[in-house]
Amino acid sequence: MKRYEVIVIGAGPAGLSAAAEAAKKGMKVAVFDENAGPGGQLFKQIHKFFGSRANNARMRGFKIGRKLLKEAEENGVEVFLNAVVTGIFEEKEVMVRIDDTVHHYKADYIVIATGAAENMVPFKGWDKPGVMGAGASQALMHLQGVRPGRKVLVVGSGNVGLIVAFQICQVGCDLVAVLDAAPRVGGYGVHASKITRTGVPFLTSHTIIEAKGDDHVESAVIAEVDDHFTPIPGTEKEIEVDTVLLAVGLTPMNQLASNAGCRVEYQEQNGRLSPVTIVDEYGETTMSGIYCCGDSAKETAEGASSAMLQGKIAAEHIAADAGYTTEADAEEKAEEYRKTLDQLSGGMFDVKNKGRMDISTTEEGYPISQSLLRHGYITAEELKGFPAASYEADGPHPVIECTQNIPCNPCRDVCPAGLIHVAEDITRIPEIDYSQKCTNCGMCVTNCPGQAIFIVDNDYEPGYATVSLPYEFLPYPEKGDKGKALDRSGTPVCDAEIVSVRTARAMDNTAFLTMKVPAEFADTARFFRKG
């Protein structure tokens, strides 16, 4: 029986972070994961992360995964893949099946970081080929290089649904609509906006009734719902799709915690009971020396950035308990991580605000766009008054259409002119320093995780303006290409011509696309469609 000081179950963001942090302190650490590749959900995530520089903001998920793996390897962590942990027993003995052999390991401390599983919703035809979870579609696209379908309907408008919906467009699928039974978009408005301006509609207060087809999905029947989420008779509509992606939440995978004797309680989440492992402020369960962190320990999944911090907090506590660091040093570091966690979970989308429908203004007092909540885009009239969205100047200048309190500040960090300001509390709305002049470098546009920044030049040439926007669809347009400019709702509004396409390593595969439009459309043109 081989012995480790720390055994981590799960090689996702929480598990790898805990493992690397414990190993840095000098502890002997092993990580077991049932998958063929480490990294958990990170290697499915091609989008840029929100947050601050300290927690990997503007870095793509799969690159964060590589970074964590390198950190773990450099600190001597042993990672076992295709290793299924089948049970945790007395005295922290762990049984693991690797290939066809069962192995026994012993640990002083165990960290359970097994993540969460996708929820499903039953409806007629939900078991047909073509109905799948949003995470499964990400695995097809980003791990296997396979498009999940041709015409796709996404059900669920939380951040997972919005991120996957945009990626569906990026791989060339026809995204028919994003549907949600709630009366408003559930995720970040900036995520919704970058979908809507490509021409994809949001159908809030709608649900799916049936997936039709003989041996695979050929169409979907949807309907409006009332205030009690009951389908309204007579509102049914059939739409042609071959794929239905469900993004309707996650359930913690805490079977191993329960098996080990840790206290697990069922708590209500979005109308269903969800198992939650009870942990203290360090992630330690009711079983001494057994910790649980990341999505497996939360009633509501908070994402990879939060999971990484939770893993580090657990590792600090373990290292102090084992004598590898002092309790004072461990608590100081843990408190730093908790402060960052508070920032990442703050703002309008704080867990404590989940399900609230009465939030009508931002923390600064700006009215929250009802069009954004209902339809996925903010109107020009609603943008007026936001400090960085109504900014005008001679020559190129940024227009920042970030109108909700979300934890993010890369725009501030990458601006070489110091033009953009975000308060120390990174959930605050961005502002612009009017005394500084924009250099038109494009860094704020291409590094904004929400793709919510544009550079507008009202004086490009007589009768014409330019609008520069972030663009992540291949192939990139070329200089001289002509087409249509779309507004925030995805409606074509005018002719447009590409005058510049810029890319750079610092832009990380987001093109800085500049299109020429008639001057009167400078405030409305927000996307380019060739042809």
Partner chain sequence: MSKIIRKAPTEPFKPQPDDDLIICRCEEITKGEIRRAVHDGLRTVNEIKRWTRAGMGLCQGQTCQRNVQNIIARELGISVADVGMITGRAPVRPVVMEVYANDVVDKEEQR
The other form holds:
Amino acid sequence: MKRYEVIVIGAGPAGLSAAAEAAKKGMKVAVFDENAGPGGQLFKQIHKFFGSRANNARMRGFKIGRKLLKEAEENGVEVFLNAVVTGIFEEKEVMVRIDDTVHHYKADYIVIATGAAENMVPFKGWDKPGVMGAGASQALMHLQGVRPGRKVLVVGSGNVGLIVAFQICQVGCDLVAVLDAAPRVGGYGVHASKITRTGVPFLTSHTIIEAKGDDHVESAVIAEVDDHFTPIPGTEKEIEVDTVLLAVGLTPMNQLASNAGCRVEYQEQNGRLSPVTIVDEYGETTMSGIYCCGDSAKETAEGASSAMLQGKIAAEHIAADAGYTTEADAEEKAEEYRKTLDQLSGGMFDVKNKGRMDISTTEEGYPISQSLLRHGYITAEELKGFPAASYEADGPHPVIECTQNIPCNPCRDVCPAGLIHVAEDITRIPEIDYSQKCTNCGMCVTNCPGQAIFIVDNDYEPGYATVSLPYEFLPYPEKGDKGKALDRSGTPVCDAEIVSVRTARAMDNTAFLTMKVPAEFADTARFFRKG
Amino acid sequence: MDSDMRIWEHPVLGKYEKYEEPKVLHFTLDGKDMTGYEGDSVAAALKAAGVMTHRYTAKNHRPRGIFCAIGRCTDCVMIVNGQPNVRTCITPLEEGMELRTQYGVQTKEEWEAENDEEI
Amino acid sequence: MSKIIRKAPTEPFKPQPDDDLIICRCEEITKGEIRRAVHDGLRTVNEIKRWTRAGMGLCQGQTCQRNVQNIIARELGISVADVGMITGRAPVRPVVMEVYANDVVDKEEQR
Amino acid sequence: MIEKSTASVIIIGGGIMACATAYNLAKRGVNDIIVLEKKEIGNGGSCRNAGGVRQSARDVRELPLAMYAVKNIWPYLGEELEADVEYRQDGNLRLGKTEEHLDILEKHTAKSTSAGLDVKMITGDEAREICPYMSKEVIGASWCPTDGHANPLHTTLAFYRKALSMGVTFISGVTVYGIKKVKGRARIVETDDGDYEGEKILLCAGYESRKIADTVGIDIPVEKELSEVMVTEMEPQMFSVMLGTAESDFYGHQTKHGSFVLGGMSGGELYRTKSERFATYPLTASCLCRGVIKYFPVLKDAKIVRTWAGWYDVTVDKVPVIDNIPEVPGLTIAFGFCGHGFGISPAVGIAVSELMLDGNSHTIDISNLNYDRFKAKA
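So that was the form predicted on its own. Now I'd like the form predicted together with its partner chain, please.
Complete assembly follows, chain above in first position.
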């Protein structure tokens, strides 16, 4: 029977990383993926990644997918797309459907990297056409170039919900609101803020009760919920939408692990029960020689970035076991990857802090914005305590509205002036080196994965200031365009005029938009709307 | 057919490959002539054409459409070239394809004949 | 699976207003059908699947399993960890019989 | 949890035989019963078979059970258990494509006819009249119009649910290690949950019964054999006849749901017994699909959504052992159903309950299923 030393199931971040790493060591590796394109669910992640240089920070997710494929193929990995692994049998026999044939392959080692599936929450009418998973809308938008709907409601404000909500705005759909039954926005505040300032409301402590419509969704009934997530009678509101997107968490896809006989069980993970494939520190399951990594094993911080590192750790262990590297070398490498993995955890959004309501200050002791948690934007008053957010200087200078501990430091890396500083622990909030002067290059603004940096020039012309902001919508405004400036809550506050629109390769499709506003709005104007 | 559901250009992804030199494909839905583009999945072509309902369920005749769009949930199935239960979200559109709205696992006519009731 | 003692239900089944909610989309199984089965003594996700068909459809429970587990756990006042899981079975994606019939055991090339 | 661990009857195994017997005992007023199950109710062959309710092609020794069940129980079982067991009595076709096949079928038919069963040989065209979707290659079949099929999952769980409602206690998640005699009688069931004590003990734990019986010095020659079933997506209703073939390529039927449930073996399974898991054999589903398509080309585009495996408990002479054990008073055994237990299970429930309460099975003749029938070859 045709045999590979390593068969990897899933050409996502974990699978491709494991494959490339094992192949680099000299192993014969095949990757099977049921999708037509590589990268797993990275196609959903067209935003720039958090993290540090060691884990592809500020690179857009879908480009990481392509990069991983190239790396795997350059190292001799055979990657089969449209290849559905239908079962894992005894003696590590893998059955793969390719076109009209079912193939049997054997492996010495199997890496299951099948990712996660979306959770769904049932409500009245949730099976009507028009209600879909958030991921479905991403497949339609990013792979098919088709809008999922015209008027859209997003349910769930975790990072998936926030990312998809922004993407919905990016393709020109009318995003009506983002709901969450919890009393606070679940995902990164910066991801929420970039939606709020475009004028989309966050409705925390709200739930969807019904999707109405004859043959498909025509409206949604939403209501406020109490502390027990029970709808409060009398608060129901019917809103006109044709699409409801569900973004209520992920569950590891463990069918193949279960099919292979690996132990899969509900385990308490960070305060919640989740079905987890039991693995050791290298990702080996309870079935010897079968590994599971990435989202298919369990939920991690910064899913894709963690998955890549987990894949590499598994590959090191496999290569050592098969004699392609020494155990000492493998352990040393694994330790290095684990360190980078540690970098990604920590901060208030680490999985271990998920659902915690009692974090009230940052690690530095700054009070966390309650408005940001509740409404998706920070108030000017709350920002005052953060030095990099209230930084004042003559001429253009960055205002960094990054107020929660998240693992990320590209702002430091891209600043040619050395003005921006982030501690070794990259979850720390950026700081300003007051001895340096901003060059107004726009790199921090356009490369900040959270789009949380603005360059403000209070001295643009008498009575007027400029605010420069990151902009990822089409069409780009043009110089001279007049419109309204919106504040952080998305409320129009004053007239604004575009004075420059800069794009550059290094800005990677984020435009650097500069608008002129009356000087007194320099601290509040944060978005531009034409007309 | 140049519906407002198409994203001709994306601020991050740029112009989609299939729209560079778009090739029109003709297909029918329940006998009605329709068009899509090469590179569309069946589901995407229908979405762009404003079709939301792919089928009616066997037990309660409830309408269903796209739900996961990646081939897992099997909600978006239709009768494609006579074949029921085809996952339209992962089936590429082809020239001349015949799509039928699926009732249970049959066409409307078959379903009505068997159940002796009109829908 | 941990030990479960099963006895005749002591109270009649109590309907709830949202019992008509569809839980298993493929097989159109409602919350009420699942709750009723739990009341009648079916205690694990596999037993519920075998009795009601929830999780037995085209998607093989990939969409509904967690919701079914949650309903069982809530009805019994136990943890979802104690209601079991659907076993992953080949083929994890549907395969047309003619394709399944066409299986090939590729030969290893000589090294 | 404090729970009494003594009862009038302890039943080892929570499959359909246990559930049916518990139900029949309860019906006769004995409901002080504890059923001990290692995993879940009906987790073994009970919920893993393809639901045949068949008399034809059975060994004559177990035919009384099958004929009794078909005549007196199956038609009324749903009503009795207040559940839809999806019983359909639309006959069984056993198909042949070659002269050799017809020889096999004729032999079976002759045996069954002599035991009083209404079964006959028919031509390929006659078979196609009964089931028009069949390939032209079928040249003949045996036809038993009183055979049929039912839903094994529903039937098992319906017996369970009914027995439960009648006061029987079921305890799952308990592994039985053995039986211990007290003062010469089977009395204690030793488990990982401590000892359970019963005046009477029924052992009906499928292939796992052998090692338990062994703890009181009883050895029944039974081995396990892997068999598989696959199920298609829902199809339009086509036919509801039960199907088999002379060559045993597959057996099965279309369910009420619309899916086809098709079972069988590919031949390699016998040598794959090292695993205790219900792991499917990688070559079987493909082999079954080829088998099905040969006879029913119309099904070639149907999708398989699931396959699973189960263990047959096969005795050396291919019929079960259902008997009181006089050497170990208080112990009754019912296992070794060889993969055709489902169809007779409602009758087994009656026979075993009579064995346990009356000392013998007086309604149905099971005298040829005695435990001490295994002899050296002559």
